[in-house]
Amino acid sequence: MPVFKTPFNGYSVRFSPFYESRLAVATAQNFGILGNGRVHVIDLSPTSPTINELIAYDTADGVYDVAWSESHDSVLVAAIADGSVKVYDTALPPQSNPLRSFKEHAREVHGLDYNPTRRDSFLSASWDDSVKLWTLDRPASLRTFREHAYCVYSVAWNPKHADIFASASGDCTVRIWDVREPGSTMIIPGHEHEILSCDWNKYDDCLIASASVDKSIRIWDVRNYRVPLSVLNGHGYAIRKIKFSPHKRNLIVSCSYDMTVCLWDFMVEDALVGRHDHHTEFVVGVDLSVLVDGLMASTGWDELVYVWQQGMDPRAV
């Protein structure tokens, strides 16, 4: 399957919900610590296993996520570590990029997550504890949520509620929060450490899922939050992201720092269905398309980008 290979260190990717062969890629320089960063926008050849890349955009610093805009096709924003999230129009000539930058966090830009149900607002996580709404028409935020006591990684728009997400933050809880609420309607303390991602099913609207520095995902109903549904353990080290299939119910793919990539079926006692062990260094990116059923992509601090189907090996040319 086709591999891409990035000048700087992988740190998320991303499927474009447009066109099933493009992807966002998002690296920083030195492993994300100091120097620049570089977002790439790459296409799979529809007639060989190669990658091509249709544009990359420099910044002065590295670049922790990115996420595709859900009404036009050709933009995406950008989580930078100097606190900004800019947007790029691939469609733009490079000079007219970035289109926007919006610069509100105090600190770095950890995740991003554009709404998919109403697709004209994205939700940023910093690392300065907060969460920012924006539109791209404003030039500033809409609203900030401030509660976590720690910095937030990663937020997720539930798939079917428009005004409502879940926040995961080093503070060891996940938040639920309904835009249209003062604050957050739900703490989960999911965990006995940093939380580092969270995501919502896409089937049952009600189920969220959490991963950790414990080495865990915790697969929580909201309806009764007390305990988890599921707990998948098989990582050797932090889990750094998860994500729900956008096709299988039960079907969750998560990376971590233990260098792998594993697939789980959250509802079978024999959770872990399958591992993939391709990467040499951190995986911290991970992604599922939506347009094509099965369909997988990684990063990871090898400078790296697999992409593959499931069921093959992400090494098999």
The other form holds:
Amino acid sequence: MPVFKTPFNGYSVRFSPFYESRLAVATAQNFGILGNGRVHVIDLSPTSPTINELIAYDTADGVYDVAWSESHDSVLVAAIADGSVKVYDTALPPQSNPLRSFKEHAREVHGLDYNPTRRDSFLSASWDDSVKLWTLDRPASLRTFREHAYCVYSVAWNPKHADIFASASGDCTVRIWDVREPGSTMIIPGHEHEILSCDWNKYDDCLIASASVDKSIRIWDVRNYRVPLSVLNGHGYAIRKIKFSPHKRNLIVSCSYDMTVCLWDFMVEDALVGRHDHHTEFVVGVDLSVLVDGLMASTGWDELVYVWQQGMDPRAV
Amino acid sequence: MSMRELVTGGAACAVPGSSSSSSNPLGALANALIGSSSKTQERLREIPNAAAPTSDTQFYSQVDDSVAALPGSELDRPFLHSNAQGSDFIRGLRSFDDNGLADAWEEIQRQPHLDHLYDPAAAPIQPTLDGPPQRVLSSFLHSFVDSSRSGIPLHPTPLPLLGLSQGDKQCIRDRSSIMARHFFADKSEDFINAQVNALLSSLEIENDVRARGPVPGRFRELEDYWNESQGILKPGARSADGWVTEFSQYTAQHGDTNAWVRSFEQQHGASSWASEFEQEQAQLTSIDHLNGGDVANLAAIEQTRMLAHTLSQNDDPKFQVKPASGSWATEYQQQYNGGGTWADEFVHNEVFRGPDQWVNEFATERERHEQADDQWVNEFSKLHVDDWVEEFGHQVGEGILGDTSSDNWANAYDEFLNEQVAAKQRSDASSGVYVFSDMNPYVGHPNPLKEGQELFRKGLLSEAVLALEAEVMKNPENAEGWRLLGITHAENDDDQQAIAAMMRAQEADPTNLEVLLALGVSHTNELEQAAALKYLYGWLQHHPKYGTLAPPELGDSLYYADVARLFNEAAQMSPEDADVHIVLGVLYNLSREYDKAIASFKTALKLKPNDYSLWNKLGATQANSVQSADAILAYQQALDLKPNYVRAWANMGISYANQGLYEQSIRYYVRALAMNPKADNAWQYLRISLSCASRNDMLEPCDSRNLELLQKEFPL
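Alright, leaving the form predicted alone aside, put up the form predicted together with the partner chain.
Full complex below, order starting with the chain above.
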């Protein structure tokens, strides 16, 4: 399966929602602690197990996350550690990029999510404890959601309801928001440690998963969130990112500081159904293709991006 | 002078000659930084105006429609189907009072609909740092990250100067303290703080109050209790959310709860005791950094500071420890005069007097929970509050306040801090003083100079130092004795002593050319451009051949360009004089023109192929210009000529480490250390290489300086 080497430490990888072979990768120098960043747009070769770089964009600070536009096949947004959100259009010549630079967050922007149902707006989560709502055509953010008491690490739109999203924060809560409401509509005190990631189930709009520094993934039903529906244990260190499969209702993929990518079926007793230890450093980015069932990608601080088909060994050539 | 000024002032330089390994990397960084300024401007010009028509047309053709459908336009038009659906979704989950909808969207409505107002992305790309300093930094950050897996505490390691800006330092401080809480989740808060502090103090970053502290949720016990008791007080749907969580947020939506906090503050006076304490602690921490205070102490102070900071920052009333103002100072004064159990008494009485009152008040307001205060106090005591109070008391006990009996302890404390800073400055000023070894067996030797020269020739540098010290103690005016002592120290990798000895040599003989050249090189290593130029110019002035080139009036205000021009004239005058080319090489290192410097040293080497220190200069310059592979060849030449050249062995190790060949670099460091176990720089580099090579098993022998074991493990 193809591997791509990035000069900096990988931070995030995302499949394009338009082209099944295209991915975007966010990277940062020095583990994102200090230095430059780069966004890579890469293509899987249709004929050989290799990855070609389409284009790369340099930034003056680390890039922590990327998200593809859901409305324009060539547009992607990047979360920059200097607090800015930058928009790139791969169809434009390099000198026209970045197309936009939104500088409102006071601190590092750590997570992005593009609205998959409305397709016209996206969210940014920042270490300034806030979440902001943006569209590409407005010069400033539409709204700022300030309730979290510590860094917000990730945001995720509900796949069915265009105005509902969830945010995961270091204040040990997941909050659920309706952008038409003034404040958060639900607070899930999900873990006793910081929560680094959250995602909605793509088939059941009431299920949300949270992943924490406490090494566990918890699945919550928002109709009854006193107790988690399921607790998935098995990672040895903090869990950095989780994603529900767009193709299988019960499948979750997670990556962790324990240097592994794990696959889970949260409805069965032995939930851990797969573990990949192909990375030699912290794994911080993982994604599942919406267009190809079972195609997944991961990146980590070992400066490698792996793309593989579920059931295969990512390292197998 | 700050590191930043040194770098941007152009004083940063490389390390030829006696090349202190520790300053090697800075030259390249300075080069990168200074070289970047022009690039930056170019980049700035390249950045397009983001409102370029090409891009606009692509997006804005559909803009108006999509904007109309955005949330926020709902005040103008009926809800879209999808929105209504979303609303039902949430209502289905729980009945939520919708009264604030209008307010919520006002913000959006106020947004001007201006398509072309974008400020283009103007942030230029930083230079890509891939010179030696970048590698050192990268390696060190790697060992920090790595220590989360090994569980081995990171030790503060004096690193070479990396020329980090304030912004860089703040990034490192903030990000590492946030990330550390992810990597080190299993470890205690103390361990995490100690790790972050070790990282920060190694990079000479003060861990000040702007850094993000620990997560609010860490006072679990208290939080749980609080939630529980509130759960009883506040029945109904909202209790599930835990109003405490909401209360602790920074929003202004607290309503009446906020009001009672305010009234509490009015009654008790916002003495801001905690924040005062925290400030003092922050200052104390920085002082300790200056004095190279040990980690344990730093960690303890840090713990204290964090707690104080949390107490003062957290809006949650349960952390607002605010004893009645005035009484604290009085109490403190009494205890200070009496000594003894101040801390204990303070813990048991004073701290809780305020909380008792407000808890009572709170209880009265709520007409519930009379016994809450006791429980609360018990819970609170479990939070290791004693630790920090003890620590504070301990410091007071150690006489931090000196003999002052001023009523205002804060003033007295400030005085103390100022004294400490002044003392530090005094000690800096005296750093040029030569420090003699104790117990010198060569004292009383009939001819220590001859003995010293002999030992130096044999390469027994540490012994040679002792013999030469005996010589200059006997004959303090012997310039040759001091000069040789300085050179011995330089070759033995001790620049401070080398400079001190050379200064004494220059005092004894102000016109000695070799001394002037050595001082010029040493100051170049120490990044002191003005001093370096002074000595190099002095060399020219006192040279019998080139003295005429140097107009004496120039000596008052030396500019790099003038000095370089004079030496180029000298080189044209006598192209066969290797010394002129050597000085030119040093000068080009000052201006970071490494290619020219390398050419000069190569010219000099054609004339003086057996000068091992010249090969070392060439190697160091090549290393600075990121040609580590070439540098290794040059160092090898130096070592072939002088196998006991400790500095070249250590430099060799650095070059291997810079190429990522950590295992190989370890062998060279160990060899250098076997020859001079006092080479502290080499020990620090060894430690970094060991952790980069994942040889954590050998860190202990490294820390205990067990050379026997290290040599066995890493033979060369």
